[in-house]
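Just one chain follows, in the form predicted alone, and it is written as structure tokens.
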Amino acid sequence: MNLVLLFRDDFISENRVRLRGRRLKHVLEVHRAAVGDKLTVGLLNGAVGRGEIVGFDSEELEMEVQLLKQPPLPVDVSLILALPRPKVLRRVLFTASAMGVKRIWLMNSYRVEKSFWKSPLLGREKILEQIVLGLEQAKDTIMPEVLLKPLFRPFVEDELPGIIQDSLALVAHPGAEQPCPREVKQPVTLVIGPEGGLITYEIESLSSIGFVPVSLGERPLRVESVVPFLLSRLF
């Protein structure tokens, strides 16, 4: 936890908050804080600053807070993913809550099994839980918005044709011809299959409303493993 996230309700004056649960016991055994320690906190959605830890025990603990700049900036891209398996969903949105991503589509696709969109870790409670860790880990505050679409056709004709205007709109696919580009310098809009990649109507249908293929080389990757390389190649 490199920042300390903080919500509206911890607040119990203008400038104290207080503090119980995951976040008391990580300050506590982790940074190993004690009275007059200071750490990076920063409040969901606003600003970053420093919070003076004042008292604590081991039910609650009080800081005053003093938050004085913005967060880093987003990386302006809208990500679309293939449901993937439960276990790596968790991996996948810390990671692109980390990197700045704020604007993410689940979406189906034939190779994604029934079953996953069954599963609790799509609940909001635990889609809050992965990108708060991502946001603590990378001293950010504003939420990602993260929005379930559960039926390929309706999204890809109804929808994303308005998600991509005015973008660079990119589909990862194993074999394409076109290498990905490099430090874009406009908004992207960008589809990652499910292992093995999109079907070829899934491509067409993406080809069709303006998606280009690109290729990552020659090496299969994990989705855990396309998200970060990906994000760091195009900004």
The other form holds:
Number of protein chains: 2
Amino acid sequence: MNLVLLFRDDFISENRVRLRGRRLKHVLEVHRAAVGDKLTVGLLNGAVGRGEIVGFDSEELEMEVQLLKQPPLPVDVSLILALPRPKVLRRVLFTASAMGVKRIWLMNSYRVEKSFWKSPLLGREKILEQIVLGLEQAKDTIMPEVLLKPLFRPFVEDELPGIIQDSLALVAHPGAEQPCPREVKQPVTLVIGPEGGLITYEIESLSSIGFVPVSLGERPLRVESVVPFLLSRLF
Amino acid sequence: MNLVLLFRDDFISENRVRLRGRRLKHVLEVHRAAVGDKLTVGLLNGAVGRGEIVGFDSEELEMEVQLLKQPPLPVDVSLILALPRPKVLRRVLFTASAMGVKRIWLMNSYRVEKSFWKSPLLGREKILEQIVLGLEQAKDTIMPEVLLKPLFRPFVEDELPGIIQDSLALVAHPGAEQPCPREVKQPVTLVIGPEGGLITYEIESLSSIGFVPVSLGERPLRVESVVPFLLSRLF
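What about the form predicted in complex with another copy of the chain, after the form predicted alone?
Once more the chain from above appears, this time first in line as the rest of the complex follows.
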């Protein structure tokens, strides 16, 4: 936690917040913070600044906060992931959030196991948890949006054409002829398939609406690595 | 497992191998393989090819193998990591191995907790396990070398000057003025610090022997993400 994310509800007066639960525990146990210590804080969807600890006990902690500057810039990408297995999903949401992705779709694909869609880790609270941890890692405050699309075809045919407008639309595909471009200067829509890859029909559907298949090189990587690998290359 | 890694000991004749244990289990349970199926295989530190399953029971599996082509090219990087916490170490070794890193040093740093050096995950077998899994993920066969350097100063003063010869020596450092270069055409020696970063003395020691501090941008990332992020940018 490189930043303590604050919510409107935490404020007990204009500049003072009161924290409990996870954040209290983290500040006391990991930061080993004491009265007078200053921590980096940020208001959800708002500015970043400093919080000075003015008092705490085992139940709650109070800080005087000053919010001074804007959070880091987001990356201008719409990230569309074939739903990964639940344990992987947690790490990928964390990473995407930490890297500044603000629009995430989790879509179905032939090689996504049906059971993944029933995982409790897809619950609103669980998704939010990883996204908040990612923001705290990256000293960011702007909440990404995560949307679930359990039907491939209607998503690709009815929604994706709108999403990709005015963006470079890429689908990561092992064996694609074109390598992934570097340092692009425009918005990107990026599709990352499941373990085992998208099937031919899916690649064709995406190509037919304007996606270009791009390769990551000879080595198949896990989706946890593909996300930082591609974002680093593209931006 | 995108490739079944074979060892000399697996061969029962020139072109036939017998597998047990983890690989047998994986081939049967994950690939749900049957007699006649062909899988990608590779010989440790050797060529890659195909193995046809000729028979199996619950104890062992036999394949006829043909080794035909070279494994993917390595990345020309010497990767020096401040020893991460054990759980993270496992993932980082896997990722570095999968991405084609062949020389890894785990070094001490002020912010590395002493207890990390006592972790059973630093045992030879445990390190090998993650590295083999990484090779199997990336369809590679060339075993990386992993060396432990529990003393910072002698490593930096006596060994690193030799390691960095004829390479671009970079240390990832939040707040560095220079951004990490892109698509370099030369060997790189890359130092990645611990959670919380290297301390000033450490950055100065590295700078004094020729390392250039480079920034990854505004967002502090976890070492699991920093490795693919930097390798993707550099190569």
